[in-house]
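In the form predicted on its own, a lone chain appears below as structure tokens.
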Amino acid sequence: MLKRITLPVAEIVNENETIRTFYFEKKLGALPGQFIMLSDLVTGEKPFSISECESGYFGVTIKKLGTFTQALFEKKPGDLLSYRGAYGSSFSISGRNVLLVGGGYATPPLYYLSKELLKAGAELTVVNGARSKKELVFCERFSNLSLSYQRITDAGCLGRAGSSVDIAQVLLEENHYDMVYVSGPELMMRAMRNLLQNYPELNYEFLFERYMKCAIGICGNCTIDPLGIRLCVEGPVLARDKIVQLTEFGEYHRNAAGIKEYF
């Protein structure tokens, strides 16, 4: 197990009312798609995907959802938090003409991926979707990169109502891509998997989220049926050959007690 490191929060950026990005001044050396286990040393410990990672700092973008994240939202710059990691598989850096599709607060990891793909010389199209305009995150960051960027909301407040999957469908019909990356709510990603079945030659990778306790493959809480893949080790990024076999995907997940909870 990687050693735990405790350090002060360097900066907190309010993305909206319920989403914040926490920055730490520390060389992490993580790859796009990997995650850390973050703790306040009192309330608990949870996994969070890395949304930014440079030579001297890294950031995780967090949505306030429960007791633990509520405790994090009470923190201020200078307060101490503890982490271990980075853990898990990462996105591959491949493809020349690449489509990235994000949904809601799961979109930020695609920002880090976008920066690495651009360094590798890829041409990128990024789709960012959310329920409403205020729930779209990282819009300015994506807009400042050298890529094609499209936004959409369920509410239609940007001129068109729909999901990021709707835009992806049009883009796939009108353009040739050699790689697709997806990060979003599971039902949104299942819709993307169904869409991508129409393009059997196209490679893709998804970033999954499951309940995790240990992050090192021991407890088994994050295994996914029927392959028994441990998403903290073999995931959280999975490629097409694995995704098409997952019967659990978009149907159910397991809670802290290991009991199935259907979507």
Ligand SMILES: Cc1cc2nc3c(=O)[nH]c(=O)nc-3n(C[C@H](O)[C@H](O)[C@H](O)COP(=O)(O)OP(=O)(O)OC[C@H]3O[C@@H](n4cnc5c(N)ncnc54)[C@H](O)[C@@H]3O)c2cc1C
The other form holds:
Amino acid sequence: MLKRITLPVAEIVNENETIRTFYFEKKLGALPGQFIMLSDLVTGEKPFSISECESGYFGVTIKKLGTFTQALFEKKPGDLLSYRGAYGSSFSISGRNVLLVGGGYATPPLYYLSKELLKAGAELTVVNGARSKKELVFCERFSNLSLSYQRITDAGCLGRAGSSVDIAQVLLEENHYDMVYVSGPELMMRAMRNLLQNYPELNYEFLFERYMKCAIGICGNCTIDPLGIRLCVEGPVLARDKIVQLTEFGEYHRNAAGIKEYF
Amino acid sequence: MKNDRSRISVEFLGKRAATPLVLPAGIMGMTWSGMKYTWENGCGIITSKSLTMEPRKGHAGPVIAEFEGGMLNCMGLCNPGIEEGLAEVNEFRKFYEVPVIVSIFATTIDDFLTLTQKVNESRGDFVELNLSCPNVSDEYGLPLAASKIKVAEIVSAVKMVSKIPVIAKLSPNVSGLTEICTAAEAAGADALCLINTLGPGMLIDIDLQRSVLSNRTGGMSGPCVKPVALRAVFEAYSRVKIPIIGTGGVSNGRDAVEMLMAGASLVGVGSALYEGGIGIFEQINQDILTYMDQYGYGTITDIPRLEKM
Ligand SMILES: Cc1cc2nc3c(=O)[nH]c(=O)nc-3n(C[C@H](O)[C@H](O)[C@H](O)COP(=O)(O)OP(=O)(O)OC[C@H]3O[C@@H](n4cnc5c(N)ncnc54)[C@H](O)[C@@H]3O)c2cc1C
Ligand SMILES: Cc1cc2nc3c(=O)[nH]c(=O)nc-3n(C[C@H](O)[C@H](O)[C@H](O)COP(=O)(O)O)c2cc1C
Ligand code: FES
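Having seen the form predicted on its own, could you now give me the structure of the form predicted in complex with this ligand?
Whole complex next, starting from this chain.
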């Protein structure tokens, strides 16, 4: 049985006005792409991807959105939070020449993945996209790794305007990659899937988000059509063979009541 | 012979289930594809999430708390409401010849009747009355299953309008369970489902000094409830003639055989999906077959039941 662990927040780093990384001093033993269920035991309990994971600590990078994340943003180092996990499938550590494409607050889990891929000796190109320069996160962390790093914003404040998919398109044309990892907003990921149709030999893995409650594979809230697999167990990381079959991807997701909401 | 799945196929209220395993209400039955996935992995009958008149988001998290021997849940009857919920059932049933139990929850007879009429129009094969959810008592008071009079009233009213067989899902958290079972049978129930979650129970986080579950308490399921479920099924089996879906804490093939011996016709497997993974259903099917081979039983109905009380 996986146990719940309650411990003080060790450190909180402001990434920007609405994104913070919460660090905990605990060996988590999670793999890249996995997530924890984090709670204050007052406001709620929600899933967050691991953005950093070393032997003595781990971090989750959180965007302030609604009731629960707002409550988290009131927390100071030393305040207690409770988590269970890590849960879910992980990114495979494979490929020699690898492209990673991230968008917005979903980019940080690719940082933990990058570190593991570098350890395995892969060559990496990371594309980090966001709406504006302020919303680009983890730039310094990525720049400190030995990889090729490109940033882009919709607004074009870094020289060129566009999305991470635009950059990925150029990179895919000019280079030969043997693996692509994507984590971003669903419509961006759908654009990536469409782009990757042109590369039938290329393997890829995406990190998905669906409404999660139990996170242990029993409630069925996070299943995805038409496969019915649970994104908290068989996901959140899915590989190409599964992704190409998904009919709900980029079309709709189900909310807390299980009602379809269209993108 | 060993892998001949037809040996464990069961006839239940006029429908054929490929295996004796039932996916109980509230487990994976939120979406049509979730139903498909569990059926592909060895469930014989699928129960939908308990559907209500209006959609419900359920309680805030944590809605699950694990402990040695099982888990507590206070999902709070989250469901998309009867219309959307039946759309999921129809979508599944349109493509798959697999019996589906539509679970419904209400607090008044009128609402139960409205829900039943909607189920009549759907592709659902059976309707199950959830008279026993322990997680909404702050909203609705004691579960209906606590009163044999209310159980009888609702079952007989639903029987008047339902075009499909009616299953009463009862609570172990009552006194005089056997009287409640016989009252449901006398009112016309076609089958019983025993048990819903036990308790409710509570767990406390001593660091944050708060209850772990957002709703403070939650229904207990998993291995620790099996002895109670077996007792409840056996007592009911001793007193009623209608078939029983024995649910509660079944985690392996031997547990399933115990449930059959206690008098169940079908066996629910819910919480075991957590520890056992999606392969648990097929594993249990195979283990039942192995047991049958060991004692020379040709078909699952050859497995003897205990002598009635
Ligand atoms: C596998 C996974 C990994 C995630 N990783 C991160 C991460 O690293 N950083 C981050 O900031 N966010 C992450 N999220 C999203 C995060 O869980 C939501 O932003 C958070 O739950 C919002 O809660 P809220 O109460 O503040 O906002 P709300 O107002 O309740 O919701 C805002 C948005 O978050 C979504 N959401 C709300 N509750 C849940 C839930 N229980 N499960 C899934 N989505 C929910 C809603 O669909 C809505 O679009 C992840 C989600 C999943 C499923
Ligand atoms: C997360 C969860 C949700 C449940 N939701 C429902 C429900 O909506 N309706 C219902 O009748 N029973 C519900 N139950 C009870 C189960 O159907 C079952 O009776 C109980 O869990 C015992 O079986 P198990 O030990 O195999 O899980 C739920 C149980 C769990 C664990
Ligand atoms: S969140 Fe319950 S099955 Fe995934």
